[in-house]
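A single chain comes next, written as structure tokens; it is the form predicted alone.
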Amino acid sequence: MELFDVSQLPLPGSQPCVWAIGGGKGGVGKSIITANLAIRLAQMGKSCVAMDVDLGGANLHTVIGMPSPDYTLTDFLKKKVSSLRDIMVNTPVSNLWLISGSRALLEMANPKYTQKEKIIRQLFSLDVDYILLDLGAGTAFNILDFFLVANEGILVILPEPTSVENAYHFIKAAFYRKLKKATKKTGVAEAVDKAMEEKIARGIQSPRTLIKNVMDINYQAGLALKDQADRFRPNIIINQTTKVIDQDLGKDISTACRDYFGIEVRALGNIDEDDHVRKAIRMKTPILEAYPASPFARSIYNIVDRLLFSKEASYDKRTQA
């Protein structure tokens, strides 16, 4: 399947900044975190769209505290409306709009490449400051491509062995998907094939080693791979932490990814388990509005601050894809 090339996007006067929130498995809290990151941005005066790309199990509207909208992504993909703007609906939160993925038909759960391309092109033409994508679970190409096209890719992880393992699988899959773009350049695919043929002899044990050995075979090809690797800098959030030992999990994952993959993974912070989250969901009210001083809310404030005000947040939106 072809990888969407963000360099082909039109250049309007001001493109929105896109954050994509994913997870290696379901049930890690992606939708709750996506909704409340978007609400926090809206509270800060940023115009923001929360978009539910989990067409197989969309529930972002419920977390925000509103019924399923009359028009959703299905209407856009079925060409009942021509623009994503036509399915942007007001939410109870000022400055925040929702593009829902609810009521998706079975065939809509995995959009075709042309449909995905159409969504991505229109995303970057919306006249808002931020767009937050609530992605489905897993490592399907569509999920990876939405994650990679975003200015900030954020992976939500629970402090559980299965969630951590799936997170590594997600990062590895996204990393290789990112490197695939470099193989379109002359000589890169050939150099990769040769390096893989010599895998046993050359001791290729990780993507990092692969890049080094490709560089030995074809320096320019290796540079092309390294360039893509250097641009892949995902973020992670450790959700529902309960123990002291959980506090260093983000740092440990970052270190492992640097040592094995040769990439920088930024730990944005931990979100402790908080009963206010369940209470807010039962109330059908966003937790940042129901319990703005809760531990969960304070963690969201800190994470948004890190994303907005760190040095890494000042980037060229086009070159990050």
Second form
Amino acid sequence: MELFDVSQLPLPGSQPCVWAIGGGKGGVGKSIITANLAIRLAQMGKSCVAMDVDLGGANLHTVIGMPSPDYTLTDFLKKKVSSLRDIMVNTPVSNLWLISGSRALLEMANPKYTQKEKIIRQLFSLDVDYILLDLGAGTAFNILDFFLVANEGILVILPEPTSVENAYHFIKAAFYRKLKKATKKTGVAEAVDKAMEEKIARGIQSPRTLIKNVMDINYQAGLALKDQADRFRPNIIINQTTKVIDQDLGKDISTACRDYFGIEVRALGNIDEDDHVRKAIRMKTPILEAYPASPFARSIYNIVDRLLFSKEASYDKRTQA
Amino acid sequence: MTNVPKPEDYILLGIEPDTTAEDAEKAYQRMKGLYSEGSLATYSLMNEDERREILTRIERAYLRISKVLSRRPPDPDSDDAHIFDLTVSQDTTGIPERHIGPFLRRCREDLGMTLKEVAKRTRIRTTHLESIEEERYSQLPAPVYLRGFLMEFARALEIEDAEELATRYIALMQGDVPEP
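We have the form predicted alone; now please give the form predicted together with the partner chain.
Once more the chain from above appears, this time first in line as the rest of the complex follows.
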């Protein structure tokens, strides 16, 4: 157990730290993990907002053990309220607030660019220590943008082929999105576009080969991309592991991303399949409160410790804008 | 010389240069498993060519590292049919059971030698060396001469058990070893 290092935590009055939890696939446990990471932070005395960005199928409130709140993101998007603060509701867990996405209309599942920018701008001005975003399934630009704007992007993966495949797709899509956004001003875009257009013709399969090809076209542009690749460091959690062979999956995916994409992916840990999760949901109580010593809970503590206190370099994404 | 480990070799296998031979072997087996055909972590990531390419890089990296660690090299018989075989051979010679021609070529390439250079050193004509590597049996001299060629060739490539290599090669050529 590492020592508690206060200097690593956000200072009072500074911007909140945003963790975005995604995963290419639905039903991998994003909401449960988001809720419980937030609860753990709240238990450690950090003021924390759990926010449901999964506008299509929001259920974060259920996992936290409360009914659907009266005010949700829908009210914000429909301009019934002007501030995210107005839809921050208390939860049964002290230090924890919820911004719910439930009751959102289906057409709201893809908010317009300006709405998304407004949400992001207001997020970083909330007066809390941490904001955890429960992202929806898929790789829509909106989801990727929330993932990229976060200080820590976390992917939840199940030890099964479809989930692993989706995770790679997500990592690749997020990375290209990041390159696209980062290269808008610098004039690198032209070289990237050119390389992307010739993607198939030149046999470009991965970010790694893309960067190599951009370097051939424009060396400086290639270097800029390399820098972006170095700063893109998503995290992964392997959820519902059951077999011994699953235990190395996170490390394996991390190695494969390094070799194949040229992207460092940090494996935060595994969460073994645990019946307590289902029991707690039926009790409508957060598992960290119902079963604080369960294997699931202990995995959550370890993952939070890793995110907070790990020596591994963590890039502050906000300074790159 | 290309047979000295490069920094990338250690990075690829995820080990430090001062690692023990045992840990290097473990890392190598792990990487081979990771990029094997049925691997959950990589099956959806890459196509067959890419998989083969990275497995070849792993083989070469470990070959170079294991030489420095004064351990026998891995079975470098990374021919398509065998590249995914994870079983560790009990054989201590480092010479594969079959496809010895391609094995010789890989050993030569790992030393960064051209056929001409080997020809100069062994005084065997390049056409013969090439036929040996390509396993063009019909173009090779009679076994009695071939044995000497093979042993010279193997010694030039710093293969320790040149005699065993020659014996296996000729046995394969004469069809003494049934296909599995």
